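Below you'll find only one chain, the form predicted on its own, shown as structure tokens.
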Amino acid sequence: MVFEEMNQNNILFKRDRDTILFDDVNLRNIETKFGTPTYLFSADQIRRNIRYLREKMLEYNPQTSIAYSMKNNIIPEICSIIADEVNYFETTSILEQKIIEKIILEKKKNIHIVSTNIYKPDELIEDVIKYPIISSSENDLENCHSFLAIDSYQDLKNIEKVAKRLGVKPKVLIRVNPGIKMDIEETIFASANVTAKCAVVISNIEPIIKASNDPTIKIWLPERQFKPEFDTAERLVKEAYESESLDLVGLHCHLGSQITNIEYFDRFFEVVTRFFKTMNEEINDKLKILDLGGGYPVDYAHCECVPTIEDISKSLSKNIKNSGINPDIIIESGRFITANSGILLSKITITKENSDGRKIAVLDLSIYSDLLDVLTAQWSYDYSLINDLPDTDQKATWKLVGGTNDTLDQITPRMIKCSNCKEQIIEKKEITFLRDLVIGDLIAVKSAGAYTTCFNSNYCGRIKPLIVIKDSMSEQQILRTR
């Protein structure tokens, strides 16, 4: 299954004589027509990713719905493409809500939302509560469901306050932090440990340990050194259940983003499914929905140890069965759906060499405004020369840097160790190309469709890159947006 998913990632790239095509698009034509830097997305690949994700999840978990996590890419045209494939969206802001409401008007389709932000201003809470009413009145459709994921005790009280004022009883989920032990060096984006800022931690771990068939569960569930007075998962579940203003329907959990260790998924699923079972026994089986958030990884570094969607789906199925529960499952995917559907096309503006003999190529992009994860998360992408490719396999190593004066504005792959095999995946600061680079060469940053465009800024007075979407199902083959 590893190779099948790797093919999913590489299907878009093909060589045509001395040029690399992306989704059958000649990137030199993109540069001529739109300039650089430019993001190019494949709508067909987005659809393939969603269908693959759904197929593998439903194969082992038939009661699963796919939700799109909007924060990773909120380009309205891309959200519209995704809305043809999924019925759920995870939102965190009023802007995201309005994008979905507009899509509903255009498509006349039921779309359900899960609002998850750590802080929800009254305006956002009100918009989410009114969402089913607005949607049905505008489209003559059945109500589109909306869910508020309660993140803290104060969040619960704020939602209660707005609900009382509106006289509407919103459906709510309690956002639960399982508080499992995680190696933060391996999981940069982990958010399921006891120190995480989001969700409320499971305070009493003894029922979970007792119910587990695996004695090593104690290693993964450290003793709680401090038990909050208000912000515990147990308390919020009971308070929401007893509230006259809230309709408790389930739990929301989130492991993190780009989790590459299958053990983390396995322990995460075990803890939250057993907690679901324990709490349901105390509140008369009120919990019907288990939203498991995201974390589903993309194989950026081409390491066969990255777990596949099938691996993850099997783990979930096993833990649901072992826990003896039968919830409706929601998984929220952002990165897996959009990452490999997009590239960032950039041009070399000038070349240099420094005193230690390294050759430097300056691109017309900036890490700060176009690829922020390289800086904030020491993230690494694949880079490919796409024009004037030689017939023979030559080797030339270059250091790529961004086009601003800032010292940190450079594409420097970090030292990555596979969390399973512990081997180093990237060992050098330079990137190897098939020949020496020259001014005017085009470089494609691969798998740049997630957590890139949402960080675009006008840092140093730079103009934000254009966004081009190639869609074989559109009468207009290429759409433009900024």
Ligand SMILES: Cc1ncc(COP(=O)(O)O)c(C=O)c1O
The other form holds:
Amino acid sequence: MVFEEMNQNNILFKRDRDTILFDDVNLRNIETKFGTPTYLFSADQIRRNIRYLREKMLEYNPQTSIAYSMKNNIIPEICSIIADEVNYFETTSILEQKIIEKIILEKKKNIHIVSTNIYKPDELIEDVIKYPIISSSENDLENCHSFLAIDSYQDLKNIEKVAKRLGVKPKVLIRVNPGIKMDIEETIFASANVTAKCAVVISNIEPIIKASNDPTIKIWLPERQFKPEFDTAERLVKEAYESESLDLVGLHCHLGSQITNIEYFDRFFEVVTRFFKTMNEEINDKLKILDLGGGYPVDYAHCECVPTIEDISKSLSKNIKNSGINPDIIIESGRFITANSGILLSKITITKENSDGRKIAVLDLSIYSDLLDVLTAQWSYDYSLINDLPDTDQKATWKLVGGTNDTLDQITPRMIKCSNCKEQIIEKKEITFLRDLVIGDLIAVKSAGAYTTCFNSNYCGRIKPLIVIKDSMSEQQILRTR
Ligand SMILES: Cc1ncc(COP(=O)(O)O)c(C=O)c1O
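For comparison with the form predicted on its own, please write out the form predicted together with the ligand.
Everything in the complex follows now, all chains and molecules, and the chain you saw is the first one.
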């Protein structure tokens, strides 16, 4: 496969006469068989995404493992497809772990887990610690690992307490916040700026500034206004190193989700790799693993500014070399693996005109349940008419809304978010289609595979959409779940 030719958004869409196919599936047939709204996933695209991510990361960083960050999409059939391709899953709950345990039993394959939640109840900690014993295929304990990413001083103390009770020394990573300068306006999911809620901040930035050969690092590493007594990265690394109940093996960090500014990646990698080196000098090279979290971006809005995995991988490799470290790297990707592998198919139920002359099409989906990020993150998806396409481009502009009474239930994008072409951020109230819309038309919401199904709810008493998976490797071809 020629990965370079991969167009993240459109590879799966083909026009066939007056209709559009998704992964060779005629969406009219999906409507007839399953109704709408329905999510349709391509298992092959999930596999392609993982292989592409791995290939590009390994090209510049040979010691990299890919983990699947489960929270964005925990459909068991999707996790099972992913489990054939990766050896690590990032988890945040017992339910997620149970899904993996079941998959492991079926596949007889060891999968390691990294448990990261900001709060881990005792039962969760216990479940993570016991995970290798319960889950390792044929008691192959040496090759099945679980890691707890410690998020705060109290989290460390809770983990120590449970570990002591169980008499097992769990492998732990300290979740470090590099505290870099991130513009929250442009990067709403920023997790690596000083004010972020997760992780413990690197409080002493002097050694990093001193070690860097780039004077502009100072701009990216703001002075700490306040230095916590307990919740600092330095303190937790030392506490875990000295603890008789914990086995400190590495650091964990996470830049944020859908980060489209390559400079953020570059500075993030620089700070965490230099911190890794500084700490290891103090604790006899105890840190072996550097888990870099997720955030690898998807080109939702056809914006050429979105950095490629290759750009990100090169930046990581450069920073690892500059810092003189040699860790095992874990990449915890969610969105990049699933987003463009799924669409949401919806039908127009009502068309209306409103008093400002706009044409409104009411869809049978609701963003509260089916596309929540449109509300919470002002997300821009790409919407396509897929049936009865005209030969000529006639162009008609419509406002799309969800099918509940709620005013905020409008799926039309309000702005295009991209850090690099900030000036071009545009207010978009309507979407242009190839022809006028009519009742019964089908609209595909593209790249709707991540952070969508996991938010499905019964808002307004609605039934959750069906989920259909096309898998060329499965005898059944199309699986169905809800
Ligand atoms: C700790 C951690 N790792 C990985 C991810 C996955 O991020 P993404 O889906 O953007 O790759 C998240 C998501 O917020 C996260 O919090």
